[in-house]
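Next up: just one chain, as structure tokens, the form predicted on its own.
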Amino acid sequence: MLAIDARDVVKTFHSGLLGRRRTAALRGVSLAVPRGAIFGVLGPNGAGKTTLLSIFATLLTPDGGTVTILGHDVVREAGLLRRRINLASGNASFLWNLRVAEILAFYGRLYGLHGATLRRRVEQLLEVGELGPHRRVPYNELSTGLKQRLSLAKSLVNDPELLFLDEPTLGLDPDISVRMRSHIASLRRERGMTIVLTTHYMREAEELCDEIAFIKAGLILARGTSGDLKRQIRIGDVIALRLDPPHVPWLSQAPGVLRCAVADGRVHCTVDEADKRLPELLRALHSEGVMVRDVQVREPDLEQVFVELAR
């Protein structure tokens, strides 16, 4: 069974004077995520990320099209489904006086917990989210980097099946930042844990994401893994050859070559993959009698693809 199945959702905001004004946040978004992924969404400022996120979590109604989260209707069932879900902002939120043990005790209550069962509860998110030593520090204290490991521990506290990160290390330090993947990862690892998030990030999706979908205005542009992206938009593994003579024609027309530049001294190749490519390549150039007198290779980055489609 899918997480998620998401079929020509249709969102459209109206503001304005009696709602004339009219913004089409989603524009028939198809998307299928399998149980136990960490799934990415990607896409620049006011592509509809955070619109998606708030439909697959039963914040917002979509205007047309169907989405059936874990098996429920997010519309006709939001109130089973909402708790065996939970969702952590990168702009999160919460009562400025309250202290960070009463933040979660608050939400645990919310979903049934009482007694020494919610106590134990607050001790363990309080314990995943590094805050122990902060148990008692009001919101409004709190750094930025606390704040965002609050919001986190607090989307635990009902151990959801699908989980929803919406820009999870959002203006977070470099070290903050390699913590909070390396924890996100281990709930997939540890607990099975079905993740979708949204980032601008293309180190953390790298890292994270078995899956990517980029969006732009309200429309999915692409999906696959890292790699099937660089191979849509034919960005791929470069290898760089320093030859002798530094003119061979043929180059770009061998296997797997799609395309070749010269700059620098060298005849840069861009090719579907490097590791297959490469060998092949130099046995070519070999048998031609051209001589390689050095050679570089380097991988593509997914923010290359981000600016290829964001265009």
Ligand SMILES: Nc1ncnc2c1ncn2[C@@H]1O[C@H](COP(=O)(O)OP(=O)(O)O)[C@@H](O)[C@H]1O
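Just so it is clear, the model here is predicted, and its values are computed rather than measured. Positions refer to the first chain, counted from 1. Here the rigid core means the biggest group of C-alpha atoms that line up within 1.5 Å when the two forms are laid on top of each other. What changes on going to the form predicted in complex with the ligand:
- A displacement of less than 2 angstroms separates the C-alpha positions of residue 57 between these two forms, with the rigid core held in common.
- Once you line up the core between these two forms, the Cα of residue 248 ends up 2 Å or more from where it was.
- With the core superposed, residue 281 shows a C-alpha displacement of at least 2 Å between these two forms.
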The other form holds:
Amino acid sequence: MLAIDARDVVKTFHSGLLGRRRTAALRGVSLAVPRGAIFGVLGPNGAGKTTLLSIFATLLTPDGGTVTILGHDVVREAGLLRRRINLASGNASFLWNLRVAEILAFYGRLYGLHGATLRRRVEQLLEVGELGPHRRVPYNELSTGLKQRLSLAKSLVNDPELLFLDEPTLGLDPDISVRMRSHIASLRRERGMTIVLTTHYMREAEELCDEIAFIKAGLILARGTSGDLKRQIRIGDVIALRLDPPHVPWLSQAPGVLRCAVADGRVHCTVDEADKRLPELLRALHSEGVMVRDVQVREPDLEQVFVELAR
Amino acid sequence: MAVWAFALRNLQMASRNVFLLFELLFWPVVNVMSIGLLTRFLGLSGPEISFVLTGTIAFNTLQVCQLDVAYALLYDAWSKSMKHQFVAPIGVRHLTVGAWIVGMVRGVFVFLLQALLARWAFGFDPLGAGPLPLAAFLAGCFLTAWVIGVLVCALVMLVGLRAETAAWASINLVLLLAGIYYPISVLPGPVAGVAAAIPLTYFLDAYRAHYGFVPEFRAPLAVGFLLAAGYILVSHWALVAAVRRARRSGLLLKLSE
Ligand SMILES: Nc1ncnc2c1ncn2[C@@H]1O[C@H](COP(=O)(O)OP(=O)(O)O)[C@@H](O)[C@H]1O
Ligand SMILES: [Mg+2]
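If the structure you just shared is the form predicted on its own, then what does the corresponding form predicted in complex with the ligand look like?
First the chain shown before, then all remaining chains and molecules of the complex.
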């Protein structure tokens, strides 16, 4: 059963004087997301991630293509669909003067909650978002981390079956990002929610998502599990070694090594999984009598991924 | 529930805003006093004073109510939170009606304040026309306020926040034509035509009849309510269409970032 079935979605924005400047934000995107999945849309800034998510969330009407979400057409049955979905974004913002609990209650009422049910839901969300101590704080006095937690709490107010998260860890400190990610993972675990999130952090997509779609310039360039993608585009972690002697020809044939290149005195080996391959390589080098002067492990960054994808 | 959500939100925002004092107390008082003193300086007669002050009071009452309706959308535009309410299963009617209810409460407050002031300082009693004419007059102010507020919302949804000032200005201009300070018969032909198309004109006319002025129109209340109903439909439709367009053009998202 599909949560999202999108076919050939096209969206062009018109801006500037008389709308003469055109931006093709989506140029034919097809996507299928099964129920219960955490699906990642990964891509650099301006790739079209927010545009795609906004179309799914009925905030933007597509120019072409069809989108069916939870069995509803996003354009014709938007009203029905809105009850069953919700959205949070990393750069969300709410009314500056309202307090945390008031904001949650306001959005609760928009979904028809009232009386004791509403009060209980607000309490529950304050607890889930660890916002209890801040319930009376006006929005404009919250820290970025708290704002993000409030935004996520707000998106759970109607207990949605399908949740859209647009860059949920944007601008957060690393330790807070980690908590946010575990929170997102628990939503699926505990409530069976389907989650579609966008991010431009490779690691985030890898850690959270069952499946990832790479999007760039309005096109999906690749999709699959993170393992699939790494195999498909042969991108992996990079182990940089300073060796003595510096040239070890068999290295590129070693198990798990995708390719090797020499640059500024080091051998850069791209491997499928650094955690597994590093001890193996070190053992092999040692037994061949090669001295290892220095080791660095680097995760591939998104830029590299796209360089690979563009080929 | 959604209607109540928007009403409550306007109340909460208003209760924390220092400008509230200006909207509710300062401007109404200043306007009634300055116009009232002007009538005294010009040596106007009692009926003339009530004619002019009726206009001032109607204008201020309408203005306060109209602000609330426009705020329903402007708060979200200013705070860039627009998308969160439009991802929810609500219609714009929830938004505008909820805000309008608060606008009427504030409007009644402003009206009473001005009425008492006018009676005390200038001997004109706006409450003296009796409950039914008074109710019709206030209804006229509030219905016109709803239309204006919704049109401001529609303009903002159509062109974004840069329309804000222009929207206020042009709509206030139209309002001033509604015979607030003069019978519309003094206006030159085409302008009088515009004034005759504004519902408030008829409500003012009907109300002033209770203070001894000969009505300019036949059955002004019936025409006023009919016109208002027409404008309400048109402005509501305009806002619905503007929101639909904003979803297509991406402005709904622009107002959220
Ligand atoms: N509301 C809008 N109006 C005009 N252009 C837009 C709008 N939203 C996005 N764009 C343009 O569409 C492209 C894709 O944007 P977006 O979907 O926000 O990318 P991402 O979320 O991946 O960073 C960008 O070139 C952006 O400038
Ligand atoms: Mg984005």
